[in-house]
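There is one chain below, alone, in structure tokens, taken in the form predicted on its own.
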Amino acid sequence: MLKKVLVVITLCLLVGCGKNDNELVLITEAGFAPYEFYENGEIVGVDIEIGKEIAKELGKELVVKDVAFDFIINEIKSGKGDIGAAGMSINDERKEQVDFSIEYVVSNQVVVVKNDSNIKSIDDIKNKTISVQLGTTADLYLHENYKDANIVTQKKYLAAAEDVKSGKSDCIVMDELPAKELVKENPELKILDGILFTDKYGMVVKKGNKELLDVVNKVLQRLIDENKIEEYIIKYSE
């Protein structure tokens, strides 16, 4: 019978944090919702139940680590942590450092503005200055099609929300689902209508665990098949 999975939730950014062969080691940065976010003191969102399905599968314990996003792919090769989640993006330059699940989520990219904000469109932002979570795609993606733009980055999605609040920055760019967390927050910001980009989530391993990739795999797919995943992403976002 396989152990019942507790999730305990650690911010190890300063000290160490001790593995054990009876945990599985989910590193986040949980400021994304809905797939990682507190609540009520706790990490919960879509691939936090998914961590969940993989350490039953693997019968051992999930431990939660919150990290900087740009910290996820080091404590990976690390070994600080066993699996990366938090819309973890599928480029050439991540798959170098570390090994992708198959896609289990597609992201639409969007652009968000003060309600009173001269940007009208989506294709008015090519000179202006956007904000963007550090080491996100979103953030690779500005720095290369957006030569024009003054690109601000942020530790947190918060943060740039701050940024456009308080006219430091013109938008934000940023994936829809968050993004409409975030203006259901922060009801003096709004969505402009269209998609930017599409993107590609996936979690991350340390190069050459296909052990353990393969599991990551199976769970995702079963989850996929069983619809589980969209439930998640309903259940999370309302």
Contents of the next structure:
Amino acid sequence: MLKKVLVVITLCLLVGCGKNDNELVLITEAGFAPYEFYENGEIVGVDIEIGKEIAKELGKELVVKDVAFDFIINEIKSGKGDIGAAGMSINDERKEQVDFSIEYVVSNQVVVVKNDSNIKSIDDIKNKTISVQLGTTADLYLHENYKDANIVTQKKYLAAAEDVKSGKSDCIVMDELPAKELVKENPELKILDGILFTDKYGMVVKKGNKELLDVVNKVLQRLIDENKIEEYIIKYSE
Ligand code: GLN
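Go ahead and give the structure of the form predicted together with ligand GLN, now that the form predicted on its own is out.
And the full complex, kicking off with our chain again.
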């Protein structure tokens, strides 16, 4: 029995259990329009379009897996997924765990409040209750720089939006384009003028997977040169 189990484990380590060689598994968190979100039960968006191009280049079929944002890096580290693509900002903490592609989007971090909020400026949030998505750069940034704030971490932006609508929280700090989509869906919310900080998105692969990273970079560079990423953003922001 033990021998059998060991054989299975060894095989799994060698070939990657449950993963098909003809598939490219993209790990994301599909609550981040226009980059990844559900439309008629299917996950679509900018990162998915890019993923399809990468899969095409590799002659593989794209499989998209939706997990909590703070699980994405682990899925890649453990080999359960090949590429992490989730509007993921490049930073040093993450670079220690996975390898990043070239940058493909520049993103601003903005503040979302209720229309009738008494917070009038992004300079007024230092000692407020602020909702963020767990494990995001907004979460990290606020914990480092806004020590007097009360930070509420949520697994989903929708929950963060509910916090603000119900008055549990004063605002959300999040990426600008997803904030615009959130505000479209929730007319009682608005984005304040100004940006807290700017960061750049990259896709991630397992550390040392240069072969895949080279293909990801090649496809990203082509899509950037052909202005396709801008086109995808426009298409999925409509
Ligand atoms: N860009 C932010 C980050 O990388 C948020 C990404 C997201 O929530 N999908 O942390």
